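In the block that follows, a single chain appears as structure tokens, in the form predicted alone.
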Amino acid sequence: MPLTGVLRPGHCAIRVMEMGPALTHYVERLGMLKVGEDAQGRVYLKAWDEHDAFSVVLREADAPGLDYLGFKVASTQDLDRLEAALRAHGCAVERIPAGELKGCGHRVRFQIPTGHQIELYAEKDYVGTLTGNHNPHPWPEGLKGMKVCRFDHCLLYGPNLADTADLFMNVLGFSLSERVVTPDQQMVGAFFTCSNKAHDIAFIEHPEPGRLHHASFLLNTWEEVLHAADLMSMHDISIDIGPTRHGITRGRTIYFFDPSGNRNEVFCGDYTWYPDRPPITWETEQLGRAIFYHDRKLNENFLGVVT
């Protein structure tokens, strides 16, 4: 896991149907910070422990879902190298100029076989965290709601998972940390990491392209997950499932919906990934335990509702 190439998820651009309720949800309830907006009406958010200028971009639209997911790379040299590799792989690549997103350098956007738009960038304005870097306290006072620490990952649904896995592993340099396979060993779920987290992006095979299952935000402890659950009940936020534990990634989690119907997750805990570790394999016969380790039962709403 050298600190070159793709480093981590950097931002997700989410479509919402009404900006007012969306801001109440993401700022007052999740506890993100509103850091700006632009002439297009897009609103920029970051979590308190994120150093870069933003990690979530909200855009008002007629339907919910994901516009694109961005990953930060280590340098402009890495960005140029990966752009050339994507073009050689046959991807249609678009260069988006610096400043199209406020505070972000030029981006390289491409469509992956699942139908999602992914982009890479090397530069984004550094603004620091609320605790600073000099004799910092462990957390800042005055945080709201669930007090999420960072945007962590997305789970995406779409077709052509095998081709997508090839792209992420052999072009972008991700590792496969976990997979779900059918009895004939066809991979129908894949979890990829570009760091030492259990996953930085995940996919489920699905006939409709370009679908968002959830955008996930990190908390520090199980107690904070339970506190988030209390807030969801207190403010009548629609809960999908949890609090519970995953078998896949070992995360302790709760899922819920924003006012537009986009699914969110807050979670804590996983394991440390190193590149010499073989991927974990889950069989579809054990999918109930893999997804919801405690009750070991599949939830059709959780599996089927996407935006």
Contents of the next structure:
Number of protein chains: 4
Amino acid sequence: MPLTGVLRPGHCAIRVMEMGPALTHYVERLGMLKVGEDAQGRVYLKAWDEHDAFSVVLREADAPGLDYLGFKVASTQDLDRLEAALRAHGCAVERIPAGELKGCGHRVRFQIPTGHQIELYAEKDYVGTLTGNHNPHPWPEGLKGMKVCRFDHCLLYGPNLADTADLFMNVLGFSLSERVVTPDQQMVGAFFTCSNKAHDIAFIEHPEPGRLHHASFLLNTWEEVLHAADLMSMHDISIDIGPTRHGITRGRTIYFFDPSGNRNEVFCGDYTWYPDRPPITWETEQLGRAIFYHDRKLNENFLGVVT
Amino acid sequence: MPLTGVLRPGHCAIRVMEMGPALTHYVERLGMLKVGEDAQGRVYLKAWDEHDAFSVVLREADAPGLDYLGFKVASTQDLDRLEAALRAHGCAVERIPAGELKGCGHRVRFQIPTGHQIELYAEKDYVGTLTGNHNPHPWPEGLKGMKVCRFDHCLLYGPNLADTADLFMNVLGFSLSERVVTPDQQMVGAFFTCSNKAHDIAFIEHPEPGRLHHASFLLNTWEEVLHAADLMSMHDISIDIGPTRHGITRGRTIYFFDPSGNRNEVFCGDYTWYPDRPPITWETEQLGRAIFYHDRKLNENFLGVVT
Amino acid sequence: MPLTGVLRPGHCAIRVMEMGPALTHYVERLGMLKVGEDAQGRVYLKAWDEHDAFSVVLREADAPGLDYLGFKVASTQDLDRLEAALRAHGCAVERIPAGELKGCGHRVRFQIPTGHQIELYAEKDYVGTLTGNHNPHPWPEGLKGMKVCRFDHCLLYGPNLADTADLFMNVLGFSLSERVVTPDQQMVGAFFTCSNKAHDIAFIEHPEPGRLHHASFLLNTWEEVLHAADLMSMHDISIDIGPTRHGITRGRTIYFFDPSGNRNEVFCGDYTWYPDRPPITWETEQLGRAIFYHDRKLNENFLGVVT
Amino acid sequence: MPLTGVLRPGHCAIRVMEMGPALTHYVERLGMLKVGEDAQGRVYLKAWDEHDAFSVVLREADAPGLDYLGFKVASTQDLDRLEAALRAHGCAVERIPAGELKGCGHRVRFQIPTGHQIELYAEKDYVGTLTGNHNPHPWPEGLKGMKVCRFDHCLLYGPNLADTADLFMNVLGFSLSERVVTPDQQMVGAFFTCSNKAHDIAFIEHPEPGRLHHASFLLNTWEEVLHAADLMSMHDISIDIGPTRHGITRGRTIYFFDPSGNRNEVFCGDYTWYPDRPPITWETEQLGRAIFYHDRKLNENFLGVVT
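Compare with the form predicted alone: the form predicted in complex with another copy of the chain:
Shown next: the complete complex, the earlier chain at its head.
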């Protein structure tokens, strides 16, 4: 399949209350690399196995949360096409000029019905992974903390999930990989993929708009999930739940909070998604098992605490 | 990215000398499921996490090897388009009618410059995984042996790698993820992907045409590679090499032989491929490390024994 | 060190409310082998990697809990010597004749200050592991469920921990590997070893005498802890907590309940204990972290639910 | 069992050709800690999870190999008793005064029939693990390379295995856990334990006396064996064989060489040994499988290369 259109979640811009503790968290604990900062004081981070210049942008603010989530698309032609499609769909679309984020080409920003700001962009400076593209070693020495490989996806909470699904599937070309439905067949949770991953973005129906449930980072193994959990205890990082398994996507996971209260996930593993299969359906009566396969019930934090 | 065109390696047809021992091998040891046979005596197998009706077809013959490797494409429109493109490229294309393989739609078969028979098809009966699509468990109980998840890829040996690369990239829409080059920049090994996997098919330049180096099946973890290795010893299955790691694709792997001498691989793990990154290049002086990252040299078997 | 005196926890006799569901639990889910039953209706189980005839005895009763925990000693001379020492210490000691448990030599039973019945015995029929002692494979095929390797230890709740420690250390020859102490230096938790394992029996100070907190079974890896956790969800087994890590002993663990409400643990890993090192001390303010290293707090179940 | 007599292999003194590369190897790659050196230029190392002051002593010399292997005994009484027993057995015993090795009490040295120098000692400075004995974390941050936990055992090659077995079992109180026997029942390989570990020292019958086959260090998991193997490739450390499994002791392992040609092993896992079970017997026809469970044959290096 020629990989065209939206490729992947390419960056998330997270608000933090204080930059110092946030950097300790994302750099020393998660193991991301600080790759730059800009005149506004925003700090740019990337994980070691990412090729593009950055994937997380931290901004000091009075309240935590997600400023926007950006998806990389395969080409500027695709970007123009998708911008036109968004406008045709009735979205208010804003063009952010190239360079507003250092090293990133122009971005096409729009608000989705859940109230989140989503961006598309086609160009970002290429810096390569820490292992390079020439006789590479399988991993680099000297990584810190949890040694996250890659920013992977976000789970967002907000209203109007049906309209959001329509936008992601029919305008942006995502597929629905898994969904949670009520007894009367209303979809209250939706997991979308623009790749062979089981999810690239996910939503839970929620009355408040624009909420971040978590930003998720990839690990390689269940051993690394344990290693991450141990580090959280060593450094008094607040754990939400885990280590555990998700029913949805089969991931092995742990949830925790950054010093500003933004939830993070580190996880490994899912299955290889292909578009010639139906989505997996979970009933709300099985929501506990769907989310936390072992506990089979949701903790209050998981449902209620968002930023 | 809307997943279009060629989706994945969907089946491989393998010649075995005797069906009985072959079934013991692929069913009892690898853990595939026997899902049918046909009037010609061909036996159809699938792995538990595959959705389509079958992925391996075994045929009794006087010599081992690969009859053909089939790729599923996203739609009949894509199939027609690719058939036309192949003809335009000068390939001799044969249409195999629907049902010639039980449960498979019509196939478009052509010979590639390495001498292998490749097929495309758009339709195959959907049967689903053993865990289903409704409140699924993460894995099914009762699997046998190595519990392989999925047929993953083949490595093929043959001449004319440059022309083959041209065909896969420019006609079929694959990307080159990794390559091995000589000091004078000739490509002697090529790993192609049509997905976010690091490889869906691979080739090594070799004087004899049409050779199968190995058919590869996916496991979940390095623990499962050990488990598979242990089972091989318990059942006197001939091991080629492993457990070890590949430099190329980073996979953790073990190679072994079916009772007819066809090489199999079970492996876990690689990285997530995206088309906006350059291919990884290995120099032939580093070929040992590229293939067997730990031993850093090739064993004679690996280079010479093909079927 | 010539291994003399008390060797290991050799059996535990557990009361269950109904034998049928209990056997499903211990045989189909934990993966123990049913090896016999007796005229009283007691059922004998062993794990695959144990050498002696049985390690768990199930008895139907009106209330769950522990009838007694038996330790194997190295020789009948050691048994006689320890019996004399117990009597000299003032323990009421009862001799249970050989054969009262099928395949077990005579047992020396006594009540410890926490109110539990403890036994010593020197002889039990040798049956060997499932892999044998002659060119063995590393593990046997065909195990069920969680595939527990060995009954490992019990954690018991009861009063008079100081006297119990005196008995285990000064009469029975155990060492204190880890302990939990209050700010005024009272020991409220004690982990004892009679081997190079970090614990062979453990106690928590508790007002009610004779309570079983859990019976614990050994797994090999953190992957197997996940596998066990997944099986618990597949079969609706009630999980107390986990997968997680213990601070005490460093074990990776999950707690769950048998159908009668007796708590089980399956776990892997600790360190190699030697008697030339001081015990590890945990302060009660750190008890959460000591018990559940990740959550850093105790759940109510863990403290209150005993049988 | 009151742990008395010989407790464990406590130190090995290894000859290296050049101290600089040797320290890079043992400190940067294996992850041991340099804890001191003495006037003779010997360098003292310990692993993070060891309690005593050192476990490896490196000495620069013209040829690699083992100077001596020292076992810690539980008390000076035990040391005196064992010294007397060795003399009674006819061994020439030498007393090395306290302090000859910095921080070590007096040592009782003797030559065993295989030609190796073995020592016993009862006292060594206590320094504790890197995690301490007070509310400890499960592992320390900042370890280097392979992060070995502990010096575990040596495999020695030499003649007169029968007499050596007699000495270890009947004088020093070790048990035979596993053995390799020829068709005419001659023991040509012997694995001895003085603990609940499957082996604390092992011997292979070999014409040259006093040879070191390997010094072995403990890891926690099969994942860590892979991590170690990857590091070996990154740093061009010569690998003998692995990652693989041993039939004998069930260990998961990799063998490699220090810069002077001394073989090292890092491994994880075995079973819990108890003295009330017979030794495991391997036939020489199964020696390949016994040593390398997957390859089922010995490589020439393994048999012939010793220092």
